[in-house]
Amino acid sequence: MSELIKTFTREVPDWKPRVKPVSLDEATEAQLDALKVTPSNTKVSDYVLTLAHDVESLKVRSPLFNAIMYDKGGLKRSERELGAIAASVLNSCIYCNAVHMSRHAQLEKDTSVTDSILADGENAKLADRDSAIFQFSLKLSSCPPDVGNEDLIVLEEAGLKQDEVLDLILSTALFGWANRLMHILGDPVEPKK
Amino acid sequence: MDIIETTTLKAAGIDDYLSDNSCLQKRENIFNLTQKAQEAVLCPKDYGAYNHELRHALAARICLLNNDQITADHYSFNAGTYRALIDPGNTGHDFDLGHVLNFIDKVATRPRDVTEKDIKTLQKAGVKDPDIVRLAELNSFMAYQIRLIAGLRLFKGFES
């Protein structure tokens, strides 16, 4: 049996669903279409096969996710990842956190920011701009969201422009969504060797 | 669709004309996809065990758990016979939905505390796996939209 991972890490785990994923053999035409399964492409993750139970949501979510995280302009990629990391820390989503810490480190070619978050979690000491982004995203991710004009001023003073703030709000909010799928519907487990 | 017609921008109070250069307009595709996602989770063709009225009641309840009365009012309009469930104090037992509301409330407010036991509780209560995924998607989308709206409400501060 795969061992559950219980602490934050930058090593991307495997994901073990808590519900039975859709079986490709039994998938409906709509599910196969949403999964983009073709005779030459039958590799689909357990996560996506799990979400295929709600095919209408799955079909819309993927392009929305890609637009928020990858569309050009606005906030740079690694800072969108930092918003995702803050949400994942607050919601304790070990899997999402690992994926996006890993991406942040790759994009920045540096692990110091994610090292600090791994060591101190919500209390990580970061440089001014990263700290403003991280703290804003923690507050936006809480329930209820706890952001006000004073938080906007902190972001502006740290140098974020309006379009960058919008992208930060989007990436942080998106992980309120992603965390509640990954962390709720499955567990992070040691990757297969 | 003009993005100021989307639920998200309306609930955020952004109802003025947006110039082509506004950063919101530049992310037009995202606001339109958000509206489509809303339709997919609130009004899906394949709604499983949870019909559209119940989904609207649950959405409004999640808004209230997040102190967002304005967005709750938007969703409560279509809650129909499930209107009583909007109140977070309602346990859902009159509708035989206590297990569903316990799950919805915990995922909305304390996602970090959700464990495999919570999923097993639903399964033991007879909730099928596809319906567990449907509940998670509804709750997850609302978490996104509520936080997006909360962030967008700050944009008025940028302009003042």
Given for the second form:
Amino acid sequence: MSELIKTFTREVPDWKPRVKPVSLDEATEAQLDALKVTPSNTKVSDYVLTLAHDVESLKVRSPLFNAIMYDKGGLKRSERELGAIAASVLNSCIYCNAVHMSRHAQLEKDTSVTDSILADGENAKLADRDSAIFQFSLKLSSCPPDVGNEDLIVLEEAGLKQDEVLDLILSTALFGWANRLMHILGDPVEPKK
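Let's compare: the form predicted in complex with its partner chain is above, so bring in the form predicted on its own.
Single chain only below; no partners, no other molecules.
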């Protein structure tokens, strides 16, 4: 049996579902249709195969995920990843946090931001723009109604434009939802060797 991972890491763990994923060999036509679009347009993961039990939700979830995380314009990809990291830190989602820390480090070709978050969590010392993004995303993930004009002013003062703020809100909110699905449907485990 694989051992559960309980601490944040940049090394992406495996994910062990609690619900048996849909088998591609046994999937219905509707499930196969919903599986045509995958997050980041990559292989079909056990997570997505688990979500395939709810075809109608999956049909809108993957295109929505791709539009929020990968569309051109607005916030840089690495900054969308930083919003996802903050949501995952706040929600203690080990798997999502590792995926987005790894992706952030790849995109930036630098681990200093994720090193700081791994060392100090919510109190990470980051450059002004990164700090504004990270702190806003933590607050939005904690209690959305607590976010107010003063928080938007901090983002504006850090140089974010309105379309970038919208991207940040969308990517952070998306991972508030994704984190909760990951928690209830499975667990992060040591990768198989």
